[in-house]
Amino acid sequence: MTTNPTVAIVGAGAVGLTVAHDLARKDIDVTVYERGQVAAGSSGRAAGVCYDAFASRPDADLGREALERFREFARDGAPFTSCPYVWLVQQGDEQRERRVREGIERMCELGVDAVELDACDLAERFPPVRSDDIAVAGVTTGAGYTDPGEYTAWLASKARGVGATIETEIPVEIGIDPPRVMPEADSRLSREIEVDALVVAAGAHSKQLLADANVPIAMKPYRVQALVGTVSLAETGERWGPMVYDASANCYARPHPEGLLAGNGTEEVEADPDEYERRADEGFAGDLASRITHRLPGCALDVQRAWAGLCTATPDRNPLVGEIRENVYVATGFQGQGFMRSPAIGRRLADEILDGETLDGESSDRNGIDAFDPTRFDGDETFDVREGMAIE
């Protein structure tokens, strides 16, 4: 790069935060473009469940890189619980046994700490989670949680304190040859700002974004919900660990300081960044909390709210990472684990920007991610979107 380079990213949730603060960490001049406020998009949205249940590479080693940097930032005060996170398949659901359990060989041989559990052991080691008629079960301790909207306003405040600019409510258009952002209509923005590198991170508006500056990209938004809500005989959501995806129900619950978040109401249809429902479905909430309490059978879960937000898909499932164009470098497309990703996607797209320099002045075999690699598709392929958190 250039001497003195500066670097524009657009969006101000969690990957692009972490850029922003590993590329000032070196003295980068960078700065940051919402159109909102931090968090204000699926970041804020998000279910704050970080794992490393990851059966392949680069997946396993994004996972690993990820929860220990989220330790890191939690001994500098970020928001982070540790939480064993408990996958489970029901009895009957052959097809997702099997894949179950060849997950876990493949995850111990990739250096995952995952077991398999059978029935009796869930119910010595997890008494709360209802045993009897599972499979099969797997479980991570090195997993945790935390809560996206607070995890994501702390990155901001460090970005800031080592020097990034971070601009929210101000809406920009890009350009890419050379790369630059422009103001909107009634944008705070008074003229158009050329930068050396420019990195769209704005998440399901990503897709809009390059495509009026002729750069199209595949990926598809798509809509899932959650919920909060209470839970009897507990002061905290924590009594009610560990984190829980049970793949036949086709639901997830982890703790929540209100009693349990749970989720996984997903639309497999794509959806505009800018018109979709924010509020859950009509029946969403009964539907999933009978589910949940089906698996946890202690909690009489009490719905508080309901709420609706956005993911992002490819047409292989992994997301769109690196440079597009010359100079302009694009994340998104994560299938919904963006967020418990963001610490090490961010700090590889920001080794990759620093064109292989690693933030500690040494070579580095991180730059890029080839599996990600956001030029393999030509962003005009037609495909059908398949939610992210599946056993696959």
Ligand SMILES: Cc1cc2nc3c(=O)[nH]c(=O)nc-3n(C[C@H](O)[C@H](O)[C@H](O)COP(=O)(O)OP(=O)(O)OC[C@H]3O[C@@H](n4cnc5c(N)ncnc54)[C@H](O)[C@@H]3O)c2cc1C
The other form holds:
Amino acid sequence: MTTNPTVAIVGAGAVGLTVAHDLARKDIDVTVYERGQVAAGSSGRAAGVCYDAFASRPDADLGREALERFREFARDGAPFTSCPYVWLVQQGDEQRERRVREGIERMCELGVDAVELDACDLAERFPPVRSDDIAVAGVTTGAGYTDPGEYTAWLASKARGVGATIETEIPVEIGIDPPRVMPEADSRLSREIEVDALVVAAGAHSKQLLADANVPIAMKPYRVQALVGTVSLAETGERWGPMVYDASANCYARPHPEGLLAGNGTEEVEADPDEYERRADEGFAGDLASRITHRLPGCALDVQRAWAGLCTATPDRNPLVGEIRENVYVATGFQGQGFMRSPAIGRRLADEILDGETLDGESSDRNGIDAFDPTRFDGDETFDVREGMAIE
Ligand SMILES: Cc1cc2nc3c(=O)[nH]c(=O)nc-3n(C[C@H](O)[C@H](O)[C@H](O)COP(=O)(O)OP(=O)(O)OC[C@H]3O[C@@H](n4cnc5c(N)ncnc54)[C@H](O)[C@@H]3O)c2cc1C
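Having seen the form predicted alone, the form predicted together with this ligand:
First the chain shown before, then all remaining chains and molecules of the complex.
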């Protein structure tokens, strides 16, 4: 290892901060540059649904690793609540029904603790969830949720505690050869800083940031929406849980301290991360509330607030995570599932950086995630945005 290797990370979201934490605890000199405050991007606007219901590799492994780590962090003070995750398909939605059944079989083969439920099983196990119109459902009990803003703030303080520097309100540009961060106009950063390794974890801005350094990536930001409402429970006043994703109605909900958090409202077109509409669309809240109360008929939902944020899409719906140019790494394209996988993906990326040539002085096998290798695309691919949760 060279003396005092330095790593710069652009972006203080859940992903960048996990990488920062995991590098700093190995005594790497890490600085995170964040244009706003911690969790200013998607990590502060996410729903915080965290599940392991993935039917392929490496996602099933990453989901399991991530949930184990959320629980480990929770023992250390991070906010995280265990809660079963139910996904379901309505009668008549035959293609999705088949995919859910096949998916659950594959999950079981991959070691995910997933169980198929019919309408009777669902009614018995989760009475608040309407079951009379469903064809099939699945459940995993290892899932949970958190407040993503609070979790990310906790992670920032944990990363600082192991030695990472987190510079907020410093927007940067990047250079590739050599890896470096450079002050944006009006930035408090006074000079260019060369580093041994650079990580672009700038969420929806990653594409533009890299394009300005002549590194095109195959990623498109797209807009999604969510809401929080209070609920009056028609029956007992107990919490209504579990978390539910109705694939046919294209909506999800999870328990929230104020009642319920629900979402979707995905716009499958590329959005501009600087210009996109942060307010929810007119009609979004009412429309989503009626789909949610159909599924949770005992919950009378009173919407308190709704908002929009950005997710990031790739041509194959797998993220771009790993080395994209020598000692330059990227982590984006999470298809709406970046928060829930951040504890695992951040750790794998930190491992890959630690195994890289510059930091340990000699080359070794990559320790990253091959399926997410960002160099599998040239960056000029034409593709349609398809949302991440959809069962296709
Ligand atoms: C409404 C909504 C609901 C969602 N729900 C879920 C969910 O339930 N579960 C889940 O797993 N995922 C969910 N997601 C997706 C999730 O939010 C993202 O996948 C995840 O937060 C990505 O984290 P990140 O660290 O990669 O990016 P971000 O959190 O976006 O962090 C990137 C950071 O980079 C900073 N930055 C950008 N450019 C620069 C620059 N030039 N200089 C310095 N800093 C810069 C930004 O300010 C930002 O803070 C949801 C997203 C939305 C919008």
